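Presented as C-alpha cells, the chain that follows is alone, the form predicted on its own.
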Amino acid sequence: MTESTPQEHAHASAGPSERVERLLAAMSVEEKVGQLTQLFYFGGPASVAGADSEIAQQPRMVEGALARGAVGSLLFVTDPAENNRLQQLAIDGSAHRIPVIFGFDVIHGFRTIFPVPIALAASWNPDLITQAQSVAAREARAVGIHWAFAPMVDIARDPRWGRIVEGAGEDPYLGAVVAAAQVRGFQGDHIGAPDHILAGPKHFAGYGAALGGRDYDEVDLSDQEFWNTYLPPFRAAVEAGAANIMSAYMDLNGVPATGNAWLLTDVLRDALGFDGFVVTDANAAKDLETHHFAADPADAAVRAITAGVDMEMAIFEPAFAHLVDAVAAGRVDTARLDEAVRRILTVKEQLGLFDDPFVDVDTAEQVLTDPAHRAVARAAAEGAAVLLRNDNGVLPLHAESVNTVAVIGPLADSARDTIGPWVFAYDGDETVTIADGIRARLQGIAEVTVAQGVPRPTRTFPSMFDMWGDGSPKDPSGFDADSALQHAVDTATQADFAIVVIGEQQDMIGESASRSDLSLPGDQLRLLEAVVATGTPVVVVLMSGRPLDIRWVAEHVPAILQAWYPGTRGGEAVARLLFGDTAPTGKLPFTWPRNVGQVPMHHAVTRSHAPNDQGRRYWDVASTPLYPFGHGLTYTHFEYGTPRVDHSPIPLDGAVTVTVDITNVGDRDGTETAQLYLHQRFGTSSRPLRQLVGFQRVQIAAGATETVTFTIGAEARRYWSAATRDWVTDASQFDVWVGGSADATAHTEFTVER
C-alpha cells in the first residue's frame, strides 16, 4: 500500500484556528449539540410520498431547526438556489452566524454519471478513478454540496451483498489503491481545494462481511481478517487525507459499530491516526437502541459520542438532542463535546464557509453542462468494461461487414439501468443507452433493430429508493410476453449479428438489495436461449454490479462483455468497444463464482491439507471459479517471460526487485495490467496462496516487448498474526507470480533471512 506524502496528509493534521476557539468559547451547550446534528431535507420526494406523510412534513421540521441554530449539516439538497436559501436560514438562525455543511450521496457522479464504483475499480486505473471523482466533485461543489458520503471502501467477498456495487471488490491491496484514488479525486490536494468536496469513506468497519451477504446483518470477523483484509482500504483513505469517516450500522463482533469505542477510538484514532470527524450512517446512533445495545435514545446518544462519533446523521428526531441533558447530568464530558464541535467547526473553516457560504447559481449550470465531463464519463466506461470471453476473436465486430444488427433484451434501451443505482440528480434525457450507442455507431452503415424480448425483471420486495419514483422502469402498456419473445426471435433471425443485453435491473443491487440467488433474473436466460437457437451469431453484454450465474452463457455464447452500469455515456462506450474503436482493458475486481453455492469465494485463500483434491470441496461442481480475480481479455494477446529477482536472500527489512518481460504477440497495440502475487511458504501464521502486492498498467505495441519492474519491500510482507496478536515480518521463502490474473503462471522465488 502506498504511503502518504507529507503534502497529502499535512492538511489533516492542522490545528484549530483562533476563530474556531473563539466560537467554541462563546457557544452554549445547545448550540454545540446543534453543530453535531445532521438532518435529511426531503424537499424533492415529498409529492411522491404523499402530502400527509411524515416525509412530506419533514422539511418544515428541518427549517424550524435551522431557525433555532440546531443543525450543523444538511443532506440531500441539490438545487443551488435552494441551498442558498437554506444556508441563509442557518446563518440567520445561528447566534454566531455559523453556516451548515451540505452533504450528498455523490457515489459515482452527480449530473454526469460515471460507471458504478465496482466498475471504476475494474479499470485498475487510479488516475482515471481520480479524474472521474474530480469531475463529480466539481459538479457537486458547483451546486453547493460540500461533502460526499463516499467512497465506500468496504471489502466484499460475498456477491449476494447488494452493496458490493459501491466498493472495489474483494482484495485489500486493490481496495486500498482505489480508496486513495477516490479520496484524491473528491478532495484534491487539501481540504477546501477549489472545485472539490470532503471525502467520507464508509462504513467503518467490516460492513462488507455481513452474515450470508444480508444487508445490515451482524458481522463476526477474526482479528487477522479485520487487520489484514478489511482495514487496509480505510488506512489508505486516512493516509490520503480523508476528512470524514462514516461509522457502520451493524454489530461488529457483538458490539454495534456506532457505539464501539475500541473501533472508533483505539483503531481509527490511535492505530490509523485519523484526525478528521466521524459521522454516523443514517439513524445509526438512534439505532443503538434498536440493536438492544442502548437502553433508550438518550443512552444511545451518550454511547455514540463517548465511543468516538462526532456527528449524528438523522432522518427525523435526532438522538443527539438528548446530549444537552446528558452533559448537564455529567454523563458526557464537556471536553469530549468540545472536541467533536471543534472538528466540525474546523472543517467548515477549511472549506471556506465562514467567508463564502453561498454558491453562484448561474455558474452552477455551466459546470453541470460541461462537455468535457461527458468525455471523461465515456473514457471511464470504456476503461471499466471487462471482456470475459472472446472465443475465436468474435470481437471486435466489423461494422462494414454487416447489414443488420439486432439489439435485444429488457435492459438494452433503458436509460435508468444504464446509469445504475445510487444516483439522484442525473439527466436521463442525455443518457446514451446501449441501443442508442449502437444506433449512433452504425448510422449510415447498417440497420439496427431493437427488441425487448421478455418482461423486465422485477424484485420480490420493493426498493428503499422507490420514493424517488424512477427506480423501476416499467414494461410498455399492453406488453405481451409471448409476442415480445417471438418478435425478438424474428428480429434475431433476420439480423447478421445479435447483441443481447442482459443482467440485473439497477434497483436489484445496492443498499437493501442483497440477493439469495445469482441467476439471471426473470426470463432473460430463456430469451438468450431462444436467440442463440436461431443460429445468428450472438454477443452478450452484461449489466450488473456483481457476478451472476452465467454458466450457460459461457458455454454457448462466444463473446461476453461485462459492461456493469456504465453511466451517462455508457452506450457510446459499449458501442466503441464492440466495434473495435477502442479495446477493453478492464480486469475483474472480484472472483467470479460458477454459482451461488460457491460463495463466498476469493483468491487469497490459505492452502488446505489436500490442495489438489478438488473433488472433496463440492462433488457436484468444480471448486474453481468461472473467472479468476484479475481476469480480463482484450483484442490482442500477451506472453509473460520468466520473472527475475535482483538478489536473494534479503534481510527482514530489505526489498527485492522483480523484473519481467511482457510481449504483445498479437497484431494490435494493447494495454495489459500486469499483476504481482506473493506467497509466504512458512512463518508465524499461514499466509494466502496468492496475495496481490502490486500491479502496473503497461501499453505494448503489436509485436513489441516491454519490461516491467516491481519492488517488494518489508511492508508488503508484513501482516497481523493471530499467533502473536501483533504485526510480524517473517524470515521465509517466498513465491512470486506475475501475470494477467490471479491464475498467473510466470513464477520466481526469493528468500528472506534474519
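Numbering follows the first chain given and starts at 1. Between two forms, the rigid core is the largest collection of C-alphas that superpose within 1.5 Å. Please read all numbers here as calculations on a predicted model, not as lab measurements. What changes on going to the form predicted in complex with 1-deoxynojirimycin:
With the core held fixed, the Cα of residue 478 is displaced between these two forms by 2 Å or more.
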Contents of the next structure:
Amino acid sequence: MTESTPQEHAHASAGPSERVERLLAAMSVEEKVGQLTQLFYFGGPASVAGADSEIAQQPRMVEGALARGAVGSLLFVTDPAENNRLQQLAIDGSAHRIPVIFGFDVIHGFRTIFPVPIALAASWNPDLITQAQSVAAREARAVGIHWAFAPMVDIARDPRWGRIVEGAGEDPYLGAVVAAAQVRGFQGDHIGAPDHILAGPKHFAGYGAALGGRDYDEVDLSDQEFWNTYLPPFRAAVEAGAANIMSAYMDLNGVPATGNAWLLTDVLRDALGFDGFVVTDANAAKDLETHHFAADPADAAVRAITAGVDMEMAIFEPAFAHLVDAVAAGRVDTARLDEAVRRILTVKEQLGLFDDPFVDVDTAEQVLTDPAHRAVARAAAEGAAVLLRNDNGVLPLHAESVNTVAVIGPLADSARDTIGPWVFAYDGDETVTIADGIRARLQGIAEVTVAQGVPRPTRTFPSMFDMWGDGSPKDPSGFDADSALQHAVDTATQADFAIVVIGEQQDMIGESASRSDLSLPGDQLRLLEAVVATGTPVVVVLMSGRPLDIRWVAEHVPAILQAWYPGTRGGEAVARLLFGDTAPTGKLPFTWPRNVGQVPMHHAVTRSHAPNDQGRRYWDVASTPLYPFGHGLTYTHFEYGTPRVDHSPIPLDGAVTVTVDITNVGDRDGTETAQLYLHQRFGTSSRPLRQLVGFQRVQIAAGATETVTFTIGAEARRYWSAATRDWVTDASQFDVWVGGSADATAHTEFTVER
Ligand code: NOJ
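Form predicted on its own done, so how does the form predicted in complex with 1-deoxynojirimycin look?
Time for the whole complex; same chain goes first.
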C-alpha cells in the first residue's frame, strides 16, 4: 500500500456547493438533525412478526418521521415503487424538499447473488471482484438504493467469529487489494457515476478481533496490530474513494468505536485523510449507554457526534433526536453539526438526488433479470472455489465414463444455503443448487441420484434472520433419520461416484453467528463416514464461510473442493469445475487450522524460542495448519524457478525487482496465482516470518514457462513499530519467497543499506 495525499482521493475535488451552503444557511437545527438520522424501514419482516409487534408498528413510526422532515436516510427498502412512495413523503415532509438517501446491505449481490465476500476474496482476482460488485451496484441502483453498507474490510483471524464470511480473511495486503476492488465496483470512477452506488467500508475499526470470536465483544488491539494489520484495508478503501465509513459496535481498547474521537477523527480524518461521511452501525450510538460509557441516550448522541460520527443508523427511536436540545444547551459545537450536515447534503448532491430523486420502476425488473449478470455470477463462483486436495488427480471427473452419480448431503440441494447469508432480495427459484448443476451437466449422459442423508443441522439458538422468515430450511417434523441415512448409503453404493456436499447451513455464519466449535455440524461426518465405507469413490464439496475441522475428511477423501456459498449460479459453476469444463483457481484467504484449539492462527507470525521443536507449542497437535494461507490446487502443476533480484544492496528508499520463471509441468493449460512473501531478518521490531507483499495471476499453457515480475518498494517494507511508536523503514537483510502459497520455497534475498 502506498501512502496517498488527500488530494488524490477520488472524491476530494468535490467541495461544498453553493446549493449546499444555501440550504445549510436556511435550515433549522431540527432539520439538520433530521439529515443526520437514518431509520430502518421494516416493511418486510412486519408481516412475519405479527401485527401487534413493535416491528409491525415501525413503518408507521417512520412515515410519521418522514412527514416531519426528521429523516435523512432510510435503509432496507428494496422495492422501487415503495422507494418512490417513501421518497415523496420525505420530500413533502422536508421544509427544503431535501430527498432521503437509501442505504442497504448489498453484500454479495442484490437479485443476482455472487459468492460470499470471503469467497470473492479467494479468487485473488480484483477485476472479477470489481465486476461482481459493479453488477450488484447496478441492480441495487435500479430499485432506488444509493449506498451499500459494504465492503466489510475487517481483518478476521479467528474463524469462530461468524462475520469472517463477510470479509477478505486474515491478510492486510490481500484485504487492501480486495477492499479497493470492491469500492471501485460499487462506486465506479466517481461518486454519482451512473448505475453505481456509494461504498461504505465497515466496521471502523478492529471489529474482527472480537475476544474469543464472540460477535460484538470487546477488542483489545496493540497499536502495532492496529496500524499494520487492521488498518490497511480501510486505508486502501479510503484511497479508492469510498464515500462513507461505518463505525463499529465494540469497545476498542476500552473506548467504544462509535464514541471514539481518536479513532474517528485522529485516525480516520487526520491519518487516513477520509473526507466522506461516517454512519454508525445500527443502534451503535444508543449502545454507548449499553457500553457503560454514556450516561443516557442524549449523552450518547453528543459523544458520538463529537467523536466524529455524522449520521446515526437507528432501529427505533434515534438517540440523535436529543441533539436538538443538546445544541440549544451548547453541548454540541454548531460547527461540528454543520460539518456533518454538509457532508450528507454534499453526497446527496453528488448523487444527483436533488434533481432526480426517483427511480424508474419500469426498467428495474429488466435490470434485475439481465442474463449478463448471471454470467458474472457463474464466473465468480468458478473463480472463488478452492481445490484443497486432489490426490492422484481424482478430479476432474470424466462425465463420459460414468453411468450414475450420487449427490449426497443436507446442503446438496438447498437453494437457500447455496446463496449464503446476508441476502434479502434474491430469487430462490432461479438459484442453481449443486444437485441442479450436476443434473444439468449430466443431462443425457448419466443418471444423477440425490439423497439428503441426515437431518439438516440446526443452531442451538435461533438466528436473528428468522425475523425475516429467512433462516435455512428445516426438516419436517417426523423426519426419519435412520431411513434417510440408509437411503444415502444405498444411493452411494449404486453410483460410480458420490459427491458429498457438507458444511454449515448459511444461517450458521454471518452476523450474530459465531461458534465455539469448528466441527461439521450435526451428523454430517457420520454420513460421510458411511458413504466412504461403501467403497464408492467420494469427492467432498464443502459449503462454508469459515474453515471447519475437516481432519477426518482430509485423511479419508482424496478430493475436497471448497465451494463456499457460491451464489445464484453456484451449482452450475461447481458442476463445471468437478467435470473439468473449467479448473479451480482459488486460493485460501486464510490459514486453515486443524482444530478449533489452534485458533486464532495466521501465517504472518513472528518467531521465538525453539521454533522447530515438535511439541513445544502444543503437545497434542502439530502447530502447523491443515492448509496454509494462499493454498489452492488446480488441474495442472507449476514449478517455480529460482527468483532473481535486479540489484542489491539498495538504499532505504529504493526498490528491487523480483523476477521468477513459472513452468506449467502438467498437460493442461492453467492459471496460477503467484504470491510474493517478504521477511526482514532484523530491525527496529521483530518482523513476521512471512508477509504477503504482492501477487499476480498468470495463465500458463501446458508445458510453457512464463516470467513474472514483482517490485518491492520502500512502502512494502515500512511498518509501525512499538519500539519507536512510529513508522519505520529499516536497513536490513530481506528474504523473498515466491510460490503458490505461504509455504512457498523458491527463495532469494536482498540487502537494504542506510
Ligand atoms: C448491523 C451490522 O453490523 C452492519 O454490518 C449492517 O450493515 C447493519 N446492521 C445494517 O443492516
